[in-house]
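Next up: a single chain in structure tokens, the form predicted alone.
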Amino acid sequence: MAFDYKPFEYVSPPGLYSAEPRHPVVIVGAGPIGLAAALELANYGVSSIVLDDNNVVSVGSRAICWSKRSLEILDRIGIGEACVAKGVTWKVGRTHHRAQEIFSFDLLPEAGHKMPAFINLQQYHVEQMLVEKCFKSPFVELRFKNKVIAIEQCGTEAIITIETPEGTYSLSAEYLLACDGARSPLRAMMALDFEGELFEERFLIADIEMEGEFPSERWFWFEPDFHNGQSALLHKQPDNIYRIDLQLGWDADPEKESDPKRIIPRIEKVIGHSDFKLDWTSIYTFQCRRLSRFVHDRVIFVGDSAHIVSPFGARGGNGGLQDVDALGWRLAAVVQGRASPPLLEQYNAERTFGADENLLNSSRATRFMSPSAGAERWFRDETLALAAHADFARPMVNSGRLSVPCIYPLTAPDVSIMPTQTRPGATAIDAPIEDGWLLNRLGGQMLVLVIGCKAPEGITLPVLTLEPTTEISARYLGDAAHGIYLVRPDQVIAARWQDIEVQAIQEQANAIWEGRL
């Protein structure tokens, strides 16, 4: 394979020889979500232990499309710029029906953002960067070849039994984060199951290594000549790796379709030659399902262990990082005694809401790509035919609505003449400011952002005061002459006003910390 998989060292855990004290947080799963959660907690000074039953990063590219919001989160934990430097930056997507392009989109047409709309970067690169960052953190301990085999909750702690090459031991944690993926063993141990829909469709993922001239864009085909009656997707990745997804149909035999003798001829038809090497392949089915709850007393589910969607729309890994974004500051406050456990119920509320939005978008894309016989098939085929010559039909062509952060339904003060894109519940939008970038000044604490006016006297929260610039005015003021924003530690806008007394700001902040908003 193109990537050099170097095993991480197994180190004997102290629990094999004597009982360890209760840990604030134990994280199960050293994938991108578990590692990002550990680093986000480290930003708040909270220590964690990360357990993984393996000792290498994920084999195969797996998640490759990282959204602007994910890059902003990764930037906050210290690897965002490195990801952008290594990744393939793109913002244009092109959708084809047979040989004709029928729809294209630009995900970030405006300038003035630190992070691009999307990058393509193999999951193993992201994990490697995260592992290296964790090794440097005094707040994160990585334990490889540590497999959780049992779990028990006892009042104020979760107790787990762990198997290692040298034997078993136990750990207790104030909170346990289940970041152990779509097949989550922890979920099975707790007899929890997903609710939702399994689609009767199979796709082939193939990563190939080749010298190519394909642009840094997302290309999607419905019924291409090279794969008649099905759909296909092409993405460029770093290191001369290309991702190709091919629809196979529900009747396809996964074992037979995994044979390189069947895969290689299919890829040759896509790219028009045989000058390539297979790097990694996988057969998968569509699923759009989630747990009914993500918080189960002392065990909290994060990422694919909590929800799973089809890969079209890049909502899996990106949705998982948004879980980390919503959980980190809340869990840190609870563990440090600055807030009570009801605050974690707001994580459950917001991220089940976010998961439902991802599931809805993913299900709609899946049905458009793999319609059932009858009305669904008729609508899909007629939409594609119409889109070839009618502009209004092209936005209805659904090859996967790409991941954007959801807007939480907060009950909060608002000013209607300010831009809708920065209303309460939305993630703050980046903009250039005098000493760098706005989002680099937000996050990690509750903060009052004051634009074009003076901060209310007597405020005790941190304050960032800005003069209106073209970008700041367009994104935060709109038709207002000035504005005051309350921004949460996860960079989500909690409330906004034009004129407000300091007491009202403090009351809004207190309600958030108390888990009432």
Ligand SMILES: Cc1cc2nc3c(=O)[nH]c(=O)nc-3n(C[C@H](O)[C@H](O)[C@H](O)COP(=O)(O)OP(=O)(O)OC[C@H]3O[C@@H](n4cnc5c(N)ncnc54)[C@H](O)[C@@H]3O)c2cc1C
Second form
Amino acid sequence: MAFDYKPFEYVSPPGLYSAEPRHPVVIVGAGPIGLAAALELANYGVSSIVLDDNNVVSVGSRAICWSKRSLEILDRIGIGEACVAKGVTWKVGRTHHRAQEIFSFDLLPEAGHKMPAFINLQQYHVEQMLVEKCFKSPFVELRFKNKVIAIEQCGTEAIITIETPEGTYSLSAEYLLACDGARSPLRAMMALDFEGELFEERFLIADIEMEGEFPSERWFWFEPDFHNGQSALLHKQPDNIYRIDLQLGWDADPEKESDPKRIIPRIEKVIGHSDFKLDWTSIYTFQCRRLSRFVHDRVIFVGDSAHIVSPFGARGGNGGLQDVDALGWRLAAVVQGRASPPLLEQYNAERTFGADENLLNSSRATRFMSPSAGAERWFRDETLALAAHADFARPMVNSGRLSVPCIYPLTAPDVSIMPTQTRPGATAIDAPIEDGWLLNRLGGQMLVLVIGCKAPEGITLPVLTLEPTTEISARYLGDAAHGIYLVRPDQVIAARWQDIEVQAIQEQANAIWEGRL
Amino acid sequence: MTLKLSKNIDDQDAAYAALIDAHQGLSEAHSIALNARLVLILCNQIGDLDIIKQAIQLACKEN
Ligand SMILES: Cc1cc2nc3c(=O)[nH]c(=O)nc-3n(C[C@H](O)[C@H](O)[C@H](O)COP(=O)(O)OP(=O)(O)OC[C@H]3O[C@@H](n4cnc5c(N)ncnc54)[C@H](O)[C@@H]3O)c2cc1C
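Next block, the form predicted in complex with this ligand, ref. the form predicted alone:
Below is the entire complex, every chain and molecule, led by the chain shown above.
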């Protein structure tokens, strides 16, 4: 069933009639990232205005795969469970070469996590849920048909000019979040370089509606018989919608290829029948680029405006939500006077690092799928050839390495006999606890997690004490008998100790708030 | 670990001959493909990324 787009109402902004007081935060762009940022800030009690030049959710689905980490972040802002309920849960991917399956992966082989490894859910559904949540929040004001056309920064504020159907007005913000997407007009207005590479390849992306019983798995083909030696992807979404990606080559003429008369026969060959409807199609060229800095005084770039990756690996929207995760608590603390602006420099450091990891993974996958002529092509083809009979070559086959949260390179107290998956810089791993899930109890504040021993006396930070259950021991203790973790408001592990060192814990927390770590 | 630069195969002449023999009668395209497979197989056998990178560096020097 195709999505029923309902335009959101345009309301005359007060600024058209008289100057508005300076706002703590103005967000430009009501895509998934701008909306999530507004809700994340609302969790900390920070008000924001969200401006969007349009008045409907994403036209066409674009993002479909949402990672476990994204679902955990969305859970904090109140829509995680609804997304899982509506989405198609999956964790298995199968990669084929010609007619043979050569490689499969299971993204979440263990139980004991609230959120699945991945769900597929159309971007418009996610945005619709976010918009509805924003409407209900006393901290968020959405303004549709409000297009930012100019920006100026002076000292401690950013001033923007906004065009509406009734004329223009201006707003002043202590902080402006540029969540205005891959083509970011703000990036252009500020004349910032957006460096990286463009891949000389075109893909046809088609969402089709059909009744069918394809499994909830990601199927990828290299050189399938049905698509003349190029690669192809099939992935299930809710509402009987399926995503199909077909590699077309650089020579393909985008205009000709957009014609349903050409698209339909191509898809018939993939699914073997013609009993389907086209829902949305698009011809894409992939790029991997980022801004060299995400923080420019009072303007902070978040999401696609800061970095774009090719879609194989689902690192665009998922990477952007991790930006929101890293920014929300810091910006809230700065705006509320609990910390000073240098703290935002850590957002810049961590998320440029995260973006580089995403860019590296996406460009590697893209180069494998679309090798340039010569050596790149020889190695790609021979890896596929070897994969048919040599196990080691199978995991080398790269159809996209799917989004996982990066591990920030923190220098912090650590215990080597504890599991590496929960080392400082990693995101806390979920586990069932007495009355629910661990991740629902972490986040929003700097917290001390005490496992298998008594809570330290004299600590001023909030403390959560846990019994060392099987999952908690495996994920947090390893060979240690007990442990103390310092967990940041974004659920990132800041440091860990085996024994209680109240002063060390406190000093570590202070260093984080001061932006020294 | 560092890349071995000294002799490491007992019978190098036989190893060299095996390489040449494998390419006997192959077209250039097939030879290139064979070498690509061979490099992939040997990289996996070495297993140590650092050694592989040192080997690549050495090979690049001879260019
Ligand atoms: C084919 C395809 C498949 C993808 N698949 C996945 C996937 O499976 N998983 C995943 O995580 N990601 C995926 N992505 C990436 C994902 O769609 C983006 O990363 C995501 O949309 C970025 O969100 P955003 O909020 O930063 O930007 P956008 O969604 O682009 O939102 C930007 C918003 O800013 C508004 N705006 C722009 N200029 C102005 C202005 N001057 N004034 C006011 N408002 C303005 C726009 O109208 C828009 O609403 C895919 C992308 C494509 C193209």
